[in-house]
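Just one chain follows, in the form predicted alone, and it is written as structure tokens.
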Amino acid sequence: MSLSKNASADGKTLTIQIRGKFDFNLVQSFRQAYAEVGEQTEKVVIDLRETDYMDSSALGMLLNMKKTLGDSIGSIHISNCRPQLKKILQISRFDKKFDID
């Protein structure tokens, strides 16, 4: 399980990619990944392409990120969800709070 982040060349998009399990073990590194989001950042993308597990603490981390970033970010996208993760997000009604694709 690991987490990596990178910003687009223009600094407008921050991508956080999670590999393996998205669970409580990532709390600190996930928080640090978006802690330094600057004013130029318009969009945050959470890339779950290589994520095979997500628990309730991951849902909490996503909500905390949204609360922390507030209106300073135009949008937060959760992308490349595997079907089972997308189902968890939809059951939890995260599709009302985040753009999921």
Contents of the next structure:
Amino acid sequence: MSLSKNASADGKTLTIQIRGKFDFNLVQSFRQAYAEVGEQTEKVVIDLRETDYMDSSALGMLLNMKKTLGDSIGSIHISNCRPQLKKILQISRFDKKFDID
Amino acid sequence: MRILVVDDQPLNCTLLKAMLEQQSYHVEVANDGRQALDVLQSTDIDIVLLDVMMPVMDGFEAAPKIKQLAGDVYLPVIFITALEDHASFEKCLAVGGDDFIHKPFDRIILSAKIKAHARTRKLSQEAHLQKKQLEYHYNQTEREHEIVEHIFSNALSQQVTFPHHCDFHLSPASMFNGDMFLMAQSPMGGFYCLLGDFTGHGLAAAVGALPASRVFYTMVNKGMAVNDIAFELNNVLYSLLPGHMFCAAAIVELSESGKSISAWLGGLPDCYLIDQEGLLLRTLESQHMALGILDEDEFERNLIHLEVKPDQRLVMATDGIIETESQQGEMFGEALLKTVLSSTPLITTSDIIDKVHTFSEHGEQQDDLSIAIINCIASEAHRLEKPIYSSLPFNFSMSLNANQMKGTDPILELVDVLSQVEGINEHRSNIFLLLSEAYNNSLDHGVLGLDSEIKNQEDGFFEFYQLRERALANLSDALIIISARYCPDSLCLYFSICDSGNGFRNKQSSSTELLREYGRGLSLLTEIAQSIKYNHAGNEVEMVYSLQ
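Now that we've seen the form predicted alone, could you pull up the form predicted in complex with its partner chain?
Full complex below, order starting with the chain above.
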């Protein structure tokens, strides 16, 4: 379980990648990861390609992020989900608030 | 040193033999050309002293045959002659003679001439030996190249091609010239490709391709991010290649939906995003140093992210194309490449290569011409194979005390164990979610007695987990029992989680209350599980999960 973040070369995209398990154990580091979103950031990508597991606390953390960042950024993408995680996000109607790719 | 004396007059033979043996040479004697050839075939001879007039086969006839027999190594043929006229000398030389010695024999001249020719023969022998060694090594190298080329073409050959996703061209010999192009699809459906250009040419340049391709295929198979792949490739090449060698590369991932591209670009010429007509939409410049130069700490992982549409195409090429020269020494250049891209709608790589060849007027190819065009389309849906389920039933349970609740992540371990059972691994995310929600309910609300109402307050989410941490640290007496049972007939997993708490909602048990209380978690559970049932006290939950 770990979290890493990366700004794109042009600084417009912030990618937060979560490995293994996405749950409340990441609550602090996840908050820190998007705390530094600057003015030039237009898009945040939550990359779940290496995420095996997530629970409702992860959903809560995503919603909190959405609330915190609000309209200051253009869009939040949740990308590269494994099929089951994608389904969890769909069941929770996350596709209404996030761009799920 | 062995000398063959060929003369039909016994006196001459005896005389010469005596003179030469006195100077420690071995001497063989033949009485005519035919005999001389017989001796040469059975004995190693270093110098031939050849009389002109002889029965059976005279010296003029024998000389060319002797030379032929000697092959590549210089075998001196010295004519013994009483003739004095120029015409005879000329004829001696014309048939292959190397020198003359006159009758009667002068001991000093004979000795000097034999020594001189012996030296020349020795040099020739050495040269011949070296030539043979060279030939051997050359053949050896050729053979090894063939073997390596075979291994490389097998290792790098595309097991799978993606004709809809990608059109590419690599020069036929390019594998050995240091260009490589790899493509693969991740389990999630993302399309990945790598265009690489190793410095230099030949075997050395190709050596890095083998480990690089292994890393690429392995990591794509795990669905890793492009910058992680670049990082790993860089580490492998950095440790493997000598300091002056590196690999310029573009690594690109097109997401399963075909809507976004992530690219790590290091050291290759600009990539172009174009539309169907070839109109340039965006130029992507290389951001990084080539792979294999920077060490782990210096390596830069920044990516370029692009949102793309299905009619858009990404063009990438190694420097061979823009650096192709015309007969007048002009370079093909980026400007012409852009013009060519827009010259035909839906241009193909072979169209582009044709234009490059026309430009160079079909001159000798200077560098590899490698180019790839990626179509930004969605991946075709995966066809899932029919899953196989274990036919063995099992059940087990674990009882956790307070210390075990503090220090471990029992659900993760439990799911890891369950994932080993055939057919369950595919469901591990769902099973984790079910168990994790139920376990955390038991722990947070049953055992720790926390109120999740806090989560709904401003900043309450974070506060809740701080409270939880504190309560968990102080926990002493508690028990949670998790049981799991698998039934192969119903293809269902039956879970129960029971805690030593007071029951989370034994006072009010209306379902709407439950829903509000457990909010998102519970509604998710009801969607994923086949059934969920709490006991009356609210300290035990039973869940059924169907694998079908």
